[in-house]
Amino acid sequence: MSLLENLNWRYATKKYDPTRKVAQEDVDKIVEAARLAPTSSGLQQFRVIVVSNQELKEKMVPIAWGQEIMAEASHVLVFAAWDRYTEERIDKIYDYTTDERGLPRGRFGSYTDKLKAAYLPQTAEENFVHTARQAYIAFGLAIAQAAELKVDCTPVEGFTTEELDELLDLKSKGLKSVTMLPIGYRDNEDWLAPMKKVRNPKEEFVIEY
């Protein structure tokens, strides 16, 4: 199938099959698709944690306002950005490009000087809301790799992010929550399956010039 054929099947799962699991290659396939994502100057500014631990879905629930969903799902992907620049986050990522590239280290100094000299001065909140978007460039690649391999998916923004991120102790990793991703198979009875998928129509949703 082509990737809009793909789109067009999956929808936000509302009730998963708690007795499916999905196989590790396929959370594997779909992680990937996540770190290949593009981001940002290339530094990848998040992090992606996998929750299998059924203890932990559940304690989920209650941060996520109560969605069942959380526990039902076979994996939940949470979308954990940097809670701010550092110079040594950015210098970290592009010491490992050259040397991976095998260049010496410093070669994009006068571009890494740059990124410090616009990021450094920032508020933390300020980078977040930087960072935050990068994660949500690699949650909209996971989604599209769920497609394809036919795994359902969830989107969620509703949590209290603070909880999630004691439950996790993201705060020692310096992460803060985004996004989650609950993954698996969807439940015979979930009411939204039947739906017909509904978008904007093509002549509202693109503005030519």
Given for the second form:
There are 2 protein chains.
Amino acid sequence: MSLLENLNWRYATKKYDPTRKVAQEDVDKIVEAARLAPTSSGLQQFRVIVVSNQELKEKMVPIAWGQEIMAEASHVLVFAAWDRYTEERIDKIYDYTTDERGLPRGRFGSYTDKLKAAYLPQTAEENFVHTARQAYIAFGLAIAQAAELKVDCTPVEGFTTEELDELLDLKSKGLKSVTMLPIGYRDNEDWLAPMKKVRNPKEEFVIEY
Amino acid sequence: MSLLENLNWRYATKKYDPTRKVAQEDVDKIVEAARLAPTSSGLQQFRVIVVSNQELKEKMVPIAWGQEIMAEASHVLVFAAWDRYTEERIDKIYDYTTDERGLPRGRFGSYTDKLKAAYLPQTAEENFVHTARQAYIAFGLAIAQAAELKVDCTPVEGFTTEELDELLDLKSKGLKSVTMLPIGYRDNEDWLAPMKKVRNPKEEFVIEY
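Can you swap the form predicted alone for the form predicted together with a further copy of the same chain?
Following is the full complex, with the preceding chain placed first.
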């Protein structure tokens, strides 16, 4: 099926069948789509945390303001972005990239100098506005990959980020949570499943010049 | 080809063949993938501006800090998000959704009341941090759709947003530009085309619980 068919198939699942688990092979593909996402300057300013532990998922229910899908879904993917830019983080990615491409380290030095001059004087909050945006590109691709595999998922922004960061020990990793994506298989009684998908009509959505 | 194969095929094109144009049918599919993107609370807080006019594309070069791809690419898609939340905007989407689903208007009134209570007291800047994030989900899906069609594209954040907003008259539409996506066909001499795609290795990218 094409991407458009897959996007029409998917919906934000509101009730999961807790007895059905997503195969590890499919979880890996969803994570891989996120890993392949483009990011600003190739910095890959985010990570994906895959939670399959039932106890942890149950602790996520109150953090996600009572949403039972956190516990019912097979896995919960958490997208977390760098809490700030640092010289070391920028250099590490670029050193790895030049090594992998068989280029001398520092080959992109004038470019990384520009990045450092732009980001390092900003506050951590300003940095995070930017790093978090990158995680959303990958979030979109993970949703598309789940749909291709006919795995249901639910994009979730409604949660208390500080509490989730604490639960998953993200601060020590230099990360802050951005979004969550429970994945699994829909329950047949999900009220939203039979509803028509509604989007802004094309003529309102697109402006042409 | 699968999404993962398409994501491995694509790269951030640095030089386009200016003689090759993307067929309207393919442009429509790329826009449609963006239109189908999930958004927070289904509010669809963004629009896509499709620029094919050569004069306008040339004016985008200095706005994008000298990047010639703006003029060389076949089309430039601009992702622009609501400059702020308003009661009218929230109601309009929900009225449309209930109408399309054959439900009484106000069916989700307690939910939209919560959204208004959360967003309306925020500053426009705080609102825009959130609306812009939604545009990135669609940005990711548009990139995936282009790759499926073997259309090249370049995710572009490097531009002066205020100047682009002015050029495209976005302020009067209640929008602010977020990202750009030139689309077209790579030039055979693009220096980046033969380079290895490099991403954080999976063991560093994923954290498992």
